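Below, in C-alpha cells: the form predicted alone, a single chain.
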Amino acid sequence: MDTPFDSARTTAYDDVRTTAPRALATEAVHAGRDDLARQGLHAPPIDLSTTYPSYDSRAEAARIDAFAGDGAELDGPPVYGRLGNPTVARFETALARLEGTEAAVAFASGMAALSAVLLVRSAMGLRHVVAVRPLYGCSDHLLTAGLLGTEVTWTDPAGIADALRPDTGLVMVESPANPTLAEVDLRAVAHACGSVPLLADNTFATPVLQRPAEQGARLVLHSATKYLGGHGDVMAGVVACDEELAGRLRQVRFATGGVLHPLAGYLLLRGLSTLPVRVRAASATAADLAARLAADPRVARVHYPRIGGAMVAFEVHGDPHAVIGGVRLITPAVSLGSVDTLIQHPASISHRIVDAEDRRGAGVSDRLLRMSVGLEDVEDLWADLDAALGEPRPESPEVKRLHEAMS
C-alpha cells in the first residue's frame, strides 16, 4: 500500500561515505548504525554503563560547563547516565532521520516527555499551553489538572490564533487524536501559532505516514512505547525538534533523571527498523476491517482517518462491555501498536481520567471502542469480531416494511 513518503528523502548526516538522500524505509534500517561497519560490528553494541572512567578532571569540568551552558551533547566519551548514553543516542539520532528533524531527545515514557517540553516552557516565564481535544486522557490531565504549574486553554483549531496569550508556551494537539482519530490540519494550525511553538503528538501516524515538522510543528511527540518500539515490551518516550529545544530538554532530564535505559534505546532502534513494514501491513489490515465495521447493522459509526494507519475506532449499538468481554484472538488490553491486536474501551480506562463531560464533548462517547489492529490475518480478526459484535441488530419496524416492499 502506498504511503505519503514512500518517495520521501531524508539526509544521511554522519556517515562521510553517504552522500545521496536517503528514501524512509532506508533511513528506517540504516540511521543510527552509520559507524558499525567501520568498528567491525553488525548489530548495535548496548552499553549498560552508568558511569565511565574520566582521568583529565579539567577537561571533563570544561565539557560540564559546556552541557550546563546550552544542553549540547557532550563532545568525546560518555561521563555519566543522567547526561547520555551511546545506545539511547543511536536511537535518538535514527528518530530524528526519520522525523526529518535537527535532534530527538529520549525519556523514560511519553509522560517524562511531555512534562519535561512543559518544564522547559514554564521555565522561560510561558506557562499557558494552547490545546485542542481530544489528546490522550494522561496527556489532558497533566494539561488540566496544572500539576506542573501550567495553565491550559481548550479550544477548536479555528479559535488557537485568538486563545493565544503574551505568556502562551505552546500550543498542544494530536493528530489523528487519541481515541476517536480526528485530523487536524498541521500546517494551518501550525500559521495560526505564530511564533509560539506546536506540539505535535504523532504516535499515532508514525513517520510512515506524516511527519509533522515538514508541516511547521517545531515539536514532535511520541509515546515510543507504542509503534516505535512496536512489540509490547518497552516503555518510552521521545521528542523530534530542533537543537536549541533539544538542549534545554536535555537539561531537564538530567535534573528530573527521566532517562531512558539503554535496553529500552537498543529495542527501540531494532523497532525502528521494521517500523515502515509493520505500519504499513496493519494499516492495509485496519483500512479492511473499518470498512467491514462501516458495513455493519451492529456499529453505528466508524472513525478512520484519511492518512490511513492501523487504528480503528467504532461506536456500538448494543454493549460496548460485551464486545470487550467478547474477544477471543484480540485482546483486550490498554496500550497500542504491538504486532498483536488490542481493544479498548476508552471511557472506562484510557480517558477514564478525564471529567466525563469534557471527554464526552471531545467525541469520546461511552460507546466508543479503541482497536489497535496488529499483523494477524484479517480473516481471523474479523471472525473474531464478529463473534464478539453479537447477534445482527433486528430491523426496525419501517425499516423492514421497506425491505418487504422491494422484495
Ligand SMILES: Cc1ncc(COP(=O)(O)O)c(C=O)c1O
Contents of the next structure:
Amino acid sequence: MDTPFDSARTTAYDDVRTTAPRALATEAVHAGRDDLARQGLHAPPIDLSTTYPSYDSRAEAARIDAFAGDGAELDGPPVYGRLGNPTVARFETALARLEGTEAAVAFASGMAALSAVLLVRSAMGLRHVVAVRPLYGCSDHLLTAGLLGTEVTWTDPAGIADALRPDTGLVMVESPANPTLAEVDLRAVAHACGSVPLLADNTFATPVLQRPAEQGARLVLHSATKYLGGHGDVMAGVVACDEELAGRLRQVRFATGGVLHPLAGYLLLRGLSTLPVRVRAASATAADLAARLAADPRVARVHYPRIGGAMVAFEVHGDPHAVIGGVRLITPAVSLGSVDTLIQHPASISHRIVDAEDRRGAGVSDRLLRMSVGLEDVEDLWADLDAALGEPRPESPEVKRLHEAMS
Ligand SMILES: Cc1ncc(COP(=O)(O)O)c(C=O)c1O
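Having displayed the form predicted alone, please output the structure of the form predicted in complex with this ligand.
To see the whole picture, the full complex is given below, headed by that same chain.
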C-alpha cells in the first residue's frame, strides 16, 4: 500500500515524465511541484529526515541492491539521507527540466559536483581530461594539481580532437568562461569530442540563456551557489545529464557523502522560480553598464558575451585595487549571481590559485575586474562605478592635439 509519502513522490515523477513541453518560464515555477495541489499544498514541504523507518528489511535490502547496480533513484522513501532526499529531488527534477536533460544530481557545492564527475570517469579507468582555459580558478586547480588522480591536457577549442587519448574520460569547457566571459561554440566542441563526454559549465549562462545539452554536451554543471540559488545564501552544485551518468553520480555521492542539505534544496527550488526574471533583468542592466564602460576612457577593454548575461568583465587603465576599494553600493566580494551587484579582482581572489603565467596565458589580465550585476537601478550602479573608477585619465598629448584641431 502506498504511504502518503510514496504516492506524493511517485506522482511528482510521473507528472514530470508525462508533461508536454512547457516554456522555460512556466517550468521555472512549476517543475518539481506538479504534485503539490493534489496533496493540498502550495509551498513544497521540507523533509529534514536523515533516516526513514521501514519494518521490511528484506525490501530495504532489495532496494539497496538495485541502487548499487545502476544508481537509479530508489522507489519510495530514501532509506538514509545520503541515498536521496525528497526536497532535494524536487530541485533536481526542476533543474533537469530547465536544462532539458533526463536527470540532475545535486551536491553540496559546485566543486563537489565536479569532483564527483571526475571520480565517475576515473573509476572507469578514464583518468585523462582535456580542458579549455579559462575555467573557474578552483576547477583549474583541481585539474592542474591532479588532486583526484586525473591528468589534464589544456588546449584551445580547435585542439580538442588532437588532444584526445584512449584514456580520455572527459572534455571540460566553460562558456561564457570565468572570468573573461570567453565563449566557445559548444556544438563544434561537442562534435570534436566524438564519443568522449563533454562537460559544459553553464553557471554563467544558466538555462535561461543557453542549454548546452541541446548542443551536444553530455554533462551540464552548475555552481548552484550562483544564479540558481540567486540570493547569495545557498552553497550547492548540480550536474544535469542522462540517466546513465546520473546513476553513477548518485553512487559516488552516496559513497563520498557530498550531499546537498534539504533546506538548500528548498531554497534552490524557490530560487529557480524567479531565475528567468532575475537573469533577464540583470542582463539588461549588465548590457547597459558594459556599453557605458566601453565608452569610458578609464577603461581599456570590456568583455561582454555575445549571448548576453549578467556578468561584465573589464580591464582598467588605472589600479584595479583602487576600484575594489572605491565601491560603496556594489559589494566587493567574490562569487556571483545574487540579487545585488558584486565586483572582484580575479588575479587576487577567484583565480589566485592558478599559476600566474597560466592565468595570464588564459587571458586573465592583472587589470581585469569581474562584476556580477544584480537587480539594482542602473543609474545607481553607474554612479558607484563612476566614482570608484576615479579621475578620468589625462588626455595624451596626441589626443589633446586632435581634439584642439577638431574644435
Ligand atoms: C563557473 C564556476 N564553476 C564552478 C564553481 C565552483 O562552485 P562552488 O563555489 O559552488 O563550489 C564556481 C565558483 O565560483 C564557478 O564560478
